[in-house]
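Below you'll find only one chain, the form predicted on its own, shown as structure tokens.
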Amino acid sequence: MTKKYTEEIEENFTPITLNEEASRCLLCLDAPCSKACPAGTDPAKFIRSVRFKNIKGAIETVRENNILGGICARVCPTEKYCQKGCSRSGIDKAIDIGRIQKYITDMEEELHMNVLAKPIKNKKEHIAIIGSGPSGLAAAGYLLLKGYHVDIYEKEKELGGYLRYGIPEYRLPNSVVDKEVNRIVSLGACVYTNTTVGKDITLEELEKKYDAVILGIGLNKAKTLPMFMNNPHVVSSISLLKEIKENKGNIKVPNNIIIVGGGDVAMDIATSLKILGSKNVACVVYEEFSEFKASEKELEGARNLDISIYDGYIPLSVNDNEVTFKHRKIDSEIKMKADLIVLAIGQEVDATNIDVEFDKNEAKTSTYNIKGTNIFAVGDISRNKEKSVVGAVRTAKEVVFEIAKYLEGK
């Protein structure tokens, strides 16, 4: 089991069905789902470049726009995106695309292409950028890309956030994290790892030091609800996602688990520990299935796999490993007993002893900008309504842009 979990489960295009797909594309003059990107990786452009057989042509479109192209490949919910903008899908069904960039990215790898020349240093400006997920290390590569000089601040021990500690490595391995994270810092990064804001060093020594300081950091603590607290049945989704990936889906796992959540994290826990050999796994869902908020392949993935949805339900009270709950709109109710309860309602920021303030867990900003400070929100804090690691690298050009404004006019 604990191989399945380490092996991609997406199939790779092969350099035939690569072509057989671009062939598809219709060549919108005004392309749809390059407009549809919020990361603007132009899959119009690259797309063009495979038809003609221009493989490294279309490298440096995906990694001269994504700076997280690898990456943003793997676990863009396209569906909601550069595909559902795919004039094909009025046809017959949207082209491929998160699976093009995938091949195009892994054969940046295969000719070690390296795209992203290391900048000069013209900048005298220092930036601190904490946090090193997705936000913060795409604000990190375009800064760098700029010529200013960046430090990044990360209180785990290792960079990438989420990307390394709560995805999945069948949906995203860490060796493509490794290279994704190599690649900016090899542009000219100073790293300081195991290094808590807030503890180790303070965001406000951070603001004397440094000429502007990014906050990305996330949403990074899990949402629980008071009648699950101190129970011992009990754990979050993401220290259990964690878990896991630290040990490569090398640990035990009970047979009977009830998830409560049916987002995407929802559907990682749930697909992770039914390969990982637990035999009853039930998601009870807030969302109806017309509502629901996990991604379409998210939730294919995990039917494939037996698990069991029950949609519509809040809880209503739990007695120890015993859940009751409630259907919203119809008087029905169902009992349910697991060996593990796992949570997934949505997580908030942890902004413990870092002094900002934050409204609905999104830092008060006038775009991006802290009022009064040299601090910038980015990514998940910032007001980004789009919580995806696609709308985290849009929102790092954006906090880029404003930083160069405001140095400028400094």
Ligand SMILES: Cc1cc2nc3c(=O)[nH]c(=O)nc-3n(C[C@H](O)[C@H](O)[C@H](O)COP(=O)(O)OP(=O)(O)OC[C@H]3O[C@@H](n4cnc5c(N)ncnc54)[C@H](O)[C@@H]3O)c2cc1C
Second form
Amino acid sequence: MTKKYTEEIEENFTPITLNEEASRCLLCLDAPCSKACPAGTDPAKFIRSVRFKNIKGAIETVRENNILGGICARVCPTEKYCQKGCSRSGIDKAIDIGRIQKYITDMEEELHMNVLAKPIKNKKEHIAIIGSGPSGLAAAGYLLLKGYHVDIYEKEKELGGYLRYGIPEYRLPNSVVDKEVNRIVSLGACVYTNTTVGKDITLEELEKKYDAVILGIGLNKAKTLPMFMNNPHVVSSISLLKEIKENKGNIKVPNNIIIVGGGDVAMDIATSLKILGSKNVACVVYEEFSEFKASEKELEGARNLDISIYDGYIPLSVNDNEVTFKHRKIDSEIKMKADLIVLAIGQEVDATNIDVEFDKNEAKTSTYNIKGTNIFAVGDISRNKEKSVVGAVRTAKEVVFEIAKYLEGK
Ligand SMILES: Cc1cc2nc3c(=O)[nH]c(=O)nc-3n(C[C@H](O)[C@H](O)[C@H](O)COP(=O)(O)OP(=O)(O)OC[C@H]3O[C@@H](n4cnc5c(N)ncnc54)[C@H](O)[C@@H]3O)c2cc1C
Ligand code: SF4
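Follow the form predicted on its own with the form predicted together with the named molecule, if you could.
Entire complex below, previous chain first.
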């Protein structure tokens, strides 16, 4: 288990273990793993290259299909995607595709390879991207590779969205985010950070100035419940994760923590706090274990750190720093007191002064386009079932295709 917040939790393959893992691949003809990757990263092809010791070919396959391949290798819930249908599971266990992809993309850095050709800006159109999470970044990369001019507007001081300010350092180091961001920006994007659309510049101004606008503002506002509002003992998981990551884990954490929620974000904050020294961390979760939302990997990591999990409970009332929870099915209540109460009950869109209609946190669009405008929605706020990094990459690829069609038709 991790000793430090800044140490990557997952062990790397060595050249020997990499080859052992790649040789387990059955080289399926119609490989289920490649069909199951939302971004079309094509693991069957890159694993075949690894087996034939063609690391350069493997790097090309990853990067050409997924511009954020180094990040996805670390954060994809692979058991839901590429590894889910792996034929090898029928014999023993699925091939560890994420870890093979990580080895390949780490080699790319080590060898200073850049397989993305420097684009020629041969298109006259200019496109604005609002938000630099994985969807905005991937869209920028694919548009630049097609020869468009791209400007990125980001409200934070650095690019990356939840990659930089959410996912903990032990799962996704900011050094990796920096490399992937630089690879995209160096294709020729113009970047405006500390610029909030809706405050520093309006969406209408961008609509007029640019041939197309991509809205990739993500779900950046923490959900809350009225009973927790204005309570000094309560914080949101995303604001605490941001503070921890910005300070590289150098913050003082209290000893006794209650976390309300049981998804991946709850597991991330629970694990981060435990690694940083909190003695007692308890997650109280609405779902019962059979319905759990957190990925197996994250749940297992939390359990290995002795994080207590109470499943099937909902918060009933809060009195100062004491919360009463009630079981959903059994006639049972528990009272818990803590130094800090962390809410991890989901995120929603914050579109202050952005005149776009949303339905359940998704922009109302038809094939990504907001009807009657040159605005396209991407990533978590688009009509996309996969609210994940690789899902964001997929929407970016599709939006770029739609924008090219739209601009050609103009
Ligand atoms: C703690 C945490 C852990 C996660 N772990 C995983 C994981 O392990 N694997 C996985 O696949 N997914 C994970 N996710 C989900 C994943 O991060 C999101 O699905 C993904 O980041 C969505 O990308 P996006 O580009 O749509 O939005 P975001 O990443 O949210 O980026 C939106 C960007 O828009 C900017 N912005 C917002 N409003 C404005 C404005 N008005 N003007 C200018 N800029 C603005 C924001 O500052 C931000 O940079 C996690 C999420 C969280 C919160
Ligand atoms: S990008 Fe993610 S889902 Fe796709 S092959 Fe790689 S690890 Fe699997």
